[in-house]
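Below sits a lone chain in structure tokens, taken as the form predicted on its own.
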Amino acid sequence: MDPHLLRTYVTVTRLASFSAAARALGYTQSAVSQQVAALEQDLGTPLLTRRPVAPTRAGERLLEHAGPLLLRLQAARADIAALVGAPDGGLTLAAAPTALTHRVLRALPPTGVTLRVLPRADVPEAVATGGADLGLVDGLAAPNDPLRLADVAPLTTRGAGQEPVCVLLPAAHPLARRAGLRLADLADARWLDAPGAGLPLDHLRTATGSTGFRPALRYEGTDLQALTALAAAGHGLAVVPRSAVRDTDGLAAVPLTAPRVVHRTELLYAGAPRGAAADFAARLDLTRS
């Protein structure tokens, strides 16, 4: 299957237009039509309806394969380019907001750093496709257990630290003075759905085997200060690593005592880190000792 044809097909379906796909790809509309037709001939079935432009059942199934296939091709190109190229002297680090712990920030070089704060699900792809030299992802896990990450490309992962987690809630909340909280007891509480700033609710459901943890408010930002302010104002509870707790008026942070889970951070890279990336990885290891 020709990846150029596949990329054209994905663009047409994403934009639902042959003319818009032609403009996006720099082709003529006729060339786009010919490429889609060639792909349909190769697979022996129609992939798109033309009026309106929409994938057929076979086309929808192909789209499920197309994303991972094109991502792997892009990752392969980036991996080879990094292997044969010389390190540029700088460091581009992609990280989820709550992966930027004090240990991580202390290990950053004093100059030459580009920090990309991304949703945690986007970090592996950024590393795989060359958008970042290194990545930091995080999540809930049993102590010393690795995180379960999507298989987007051949990436190496290694532990970069773990710490306890806390539940954020208003200081006036009936549970705010507890010495510790059980997550299962909070399944029916009001929660903040803040996957970019706190630990996602699906992590909490997995940890407890519960279908609860219904969101009262969804926050789509990455600002931890905004998340803590929302919790203090009573818009919902949130779980964050202990080091992410901020002094906020009206906020309480109670340790999570059950289940026995920690906030785990992992370093991701493709190939052996070199230059500034290798130096950062070494400093990160030193701060763990």
Given for the second form:
There are 2 protein chains.
Amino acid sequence: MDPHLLRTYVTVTRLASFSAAARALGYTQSAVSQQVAALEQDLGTPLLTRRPVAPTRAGERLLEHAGPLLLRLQAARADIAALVGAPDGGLTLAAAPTALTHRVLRALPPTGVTLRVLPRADVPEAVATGGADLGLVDGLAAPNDPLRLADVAPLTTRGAGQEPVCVLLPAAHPLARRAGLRLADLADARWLDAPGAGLPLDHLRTATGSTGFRPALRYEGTDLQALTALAAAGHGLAVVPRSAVRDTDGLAAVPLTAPRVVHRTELLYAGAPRGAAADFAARLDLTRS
Amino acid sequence: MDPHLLRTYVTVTRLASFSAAARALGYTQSAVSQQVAALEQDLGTPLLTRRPVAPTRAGERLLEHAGPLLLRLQAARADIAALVGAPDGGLTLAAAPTALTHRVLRALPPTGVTLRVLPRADVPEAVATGGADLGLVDGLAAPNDPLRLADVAPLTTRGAGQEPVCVLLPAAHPLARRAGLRLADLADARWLDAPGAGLPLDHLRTATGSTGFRPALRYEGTDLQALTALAAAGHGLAVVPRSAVRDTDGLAAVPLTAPRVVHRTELLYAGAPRGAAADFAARLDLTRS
DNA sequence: CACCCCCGATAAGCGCCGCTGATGGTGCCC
DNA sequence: GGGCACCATCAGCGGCGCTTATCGGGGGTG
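Can you now output the form predicted together with the DNA? The one shown was the form predicted on its own.
Every component of the complex follows; first up is the chain already shown.
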């Protein structure tokens, strides 16, 4: 189970070709063939069907393991490398789109910042693999509960703010005049599914334990403005943190009263923040409400 | 970052000796020395101080990664192996002590079962590495919330029951006559810390967001009977699922009313349950309350 | 229907990596 | 101060894994 073999195997399945994988990895086709054979012999079972090249059942299981494994390996490398290399003075921040609250933006140093906006699921990976010094992720959680993140590597999380959430709906919606809304009452409504930009629907489902929240339109961008416009135009409801609500024609934003859920933002880092990253983290703490 | 080198490095740090690690791993001392040197060169930094042999800062970081990495690797192996080998008909069940509710015990097949009671933290590992076909873990959670488990490997969880929890206190305790108790009111009391048997104190802390719950006595066994006796004798309070409460001299069990937490039991498995494991899982589902 | 091309498996050869055994240097304990 | 236990280093060698070369087969095309 050499990581080398694992990487080759993953590449072969991804490209569905021994030869293409060989070209991609800088090997000969023969080497790739031998590597896959070695892996299969090691595990005692075929992992791929040839012609066409596709994973067997065992191969599919292995793929599920291989990704996180290689990721963790890379994370370990990056972690040590970060400890060795001197901090370069700059600060790279990976953030989910809705995690960029005003409080965060205010705490940013004036220069030397690189901001990478990523889908929320990619943020921990970016921090773990050294693609960013710090990460900001957000999500719905019970008050004071930490967020649930995939543990690609031993990352430290620190709360970076909580705020109420609102439901976005067209102003003409029958419920738009309400002072507060219960999420359970909206399970049968049509929702915007915005895994990149906002809070994906399965977050709502786990938060309420419901199986509802059928998607109306799936939005794959990361832009909140567009999401807001979609909600105003009646393409579906959305849940966003209150501070992300902007006055928009035809839009109503009603606070969510039940379940008691807050929009929570967390700061992520590997090891201890250093240099500009430490400064930023400290400044973020100072503005704690 | 060969897993081989990683394993050697971990062994060296654990034994704090190159020579001892070499003996343990079946290498010569020379080989171990070269392996560690290779790892250090690969990562570009010293990982160990010699004389005495102890990890450097970078080495400590690496250790944090190496454990889960090697575990995952082993889990992947075991996962594939389980897929290859025919199910042996038997069923090995790894369970946390308090996860063995009556409902679980009733669903067990009459023969061919091996029951391994482990500390809760070890259950996912046992399932992932093939030490058990199924796992049962329990813990406190908000109603309908899944438990938080370390994801050593892609494991599937399935709810296997929820029930209210009670606080165990001596019958002479001033609060023993109450009909219900709020956990927050008990943060300053002295608690039994039973990481093996019951619900460790940090579970209570995360559940309430409190930093209280100072331990009075630390109990390292896995026996609930002893824990109950300790509570009755006034050595500290404990929280247990209601069904685990037995009539005991001098013991009072008061339902916990706030926060709204339940004792939740979950079934864990890698891939899809097969053979006797599938039967058991289905029977557990049938008795769903 | 036959040819050809592309793909993957296999064989042979070789270079390099990593192991062993031996030796050197160093701190610690007696 | 001597001996010992420990780790580093060196030389040598065996085997692993790569490349090159070749074979077998399947599908597309003329």
